[in-house]
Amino acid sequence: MFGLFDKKYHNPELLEMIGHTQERWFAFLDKLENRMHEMCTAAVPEIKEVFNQDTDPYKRAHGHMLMGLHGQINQMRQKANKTKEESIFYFIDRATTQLPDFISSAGREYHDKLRIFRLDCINRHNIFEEKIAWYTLMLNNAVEEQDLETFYQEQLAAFEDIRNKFICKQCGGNIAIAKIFFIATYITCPFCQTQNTFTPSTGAQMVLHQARSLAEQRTAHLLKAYEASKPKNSQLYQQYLRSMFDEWNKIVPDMATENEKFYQRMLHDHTNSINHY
């Protein structure tokens, strides 16, 4: 297909295909980025309005809206990844198998052209990924960031005020609550062994809902250091991820086992994304 049988290897068809494929790839990412820009800039005022009008303390309407927008961005990412695999990497693999050996002068020339083509396409995709990160951050920061640390400390103080005031429903004995709970929990009376249901306040229940966001606020400086690194420093991201989950586990220790499984999945996904190439 690419002039294999020429005595002196010369393949203008391959060079033309490289140029056209790169142009189509760049144009494809341009369209995705334009669509993402239009969607996100139009969504920001709506996000603010929904957040301000949402009377639910958990801001679920706002959360659902953000989730939907993130889902659309992720669809664009998946579409780009699929096109990269099918239209770029497959084309390179197919072309490489039909070139002269790399040790020949003609082979080196055309292998180098494919290598440069591959790097140019990957670098353009990296720009696309950076824009995804930027627009995702823009959506997340569309509303003024809540002071989750102050809210959390207020809930700890409120718990300290009531932890020794819980009364057994059966015998009336005073039950000291050993630690703060974020969901309804059975507490055994030390006097009559009756199981009492301790229901935390709405504020305490919201701590569980906000725990990850609070952990991310506490470790935001580490994430910024990673995002500012050029090229991206994987060790900085791993440092951020470990620190964020450590803070998350401090806030809600009962979730530590499940959180560690989540941490391992995120670390695995990040490592795979780096080693893919």
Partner chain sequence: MGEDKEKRTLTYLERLKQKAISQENYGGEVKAEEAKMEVRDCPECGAGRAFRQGLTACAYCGFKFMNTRLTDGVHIKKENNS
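Next up, the form predicted in complex with the partner chain in place of the form predicted alone?
Below: the lone chain, stripped of partners and molecules.
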């Protein structure tokens, strides 16, 4: 009954295979990690160079480069996942079926060994995943933040310079532009009532695109304070979120109503998130 008095089970071959498989798995991950290290450390100066040379306002060449590197890292992750499934889990499943019953004293020892083997392999894989996260962050943070504040102030100054210099294309009367616009708009000539289409400069249009990033830069210290708090203080995050959106609205007042909806959603997401610890 329950195999309590069975003879002890011995399978030195299996033990050898466990040791061998574990060794190969560790060596495989070591190799992948080495490759990742080599690639990422060599890539950082290249990323910086591409970023600095990139004349595109959206820095798309830098984006392409970063995406390529992320792709490479992802390939390594997929390779590791595939090997884990095929060589580790499959091996464990097959070996388990050949062992005596788990509740028998004969099978117990080997089931334990397999369990420890499985845990060791998973733990090693977790270390690999942590390294992936670390290198991904390293690539993402390879370039310094763009100085958006200076760019924004330049655009404001440029607008101040030109705001009174426009004339109506129909009657030639002076048109003073009341406030800075970031997208094309109709402006009525005060003399002949013609609707002139005012198209802001490319720089001013970029402000709209960069407004959120700039607001985030201005309030980065608040986010940092939240991230440094242990346990994470939800109040601090709410403070950050409100000030970030206030700054955003200051930069682009036209979008305040839309931004408010976005704020509500982010706040809702945060308060309903399960990641408070």
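Residue numbers count along the first chain shown, from 1. This is a predicted model, so every value here is computed, not measured.
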- Message: Please check whether residue 162 and residue 140 end up in one rigid part once the chain is divided into the two parts that move between these two forms.
- Response: no
- Message: Give me the smaller rigid part's rotation between these two forms, in whole degrees, relative to the larger part.
- Response: 37
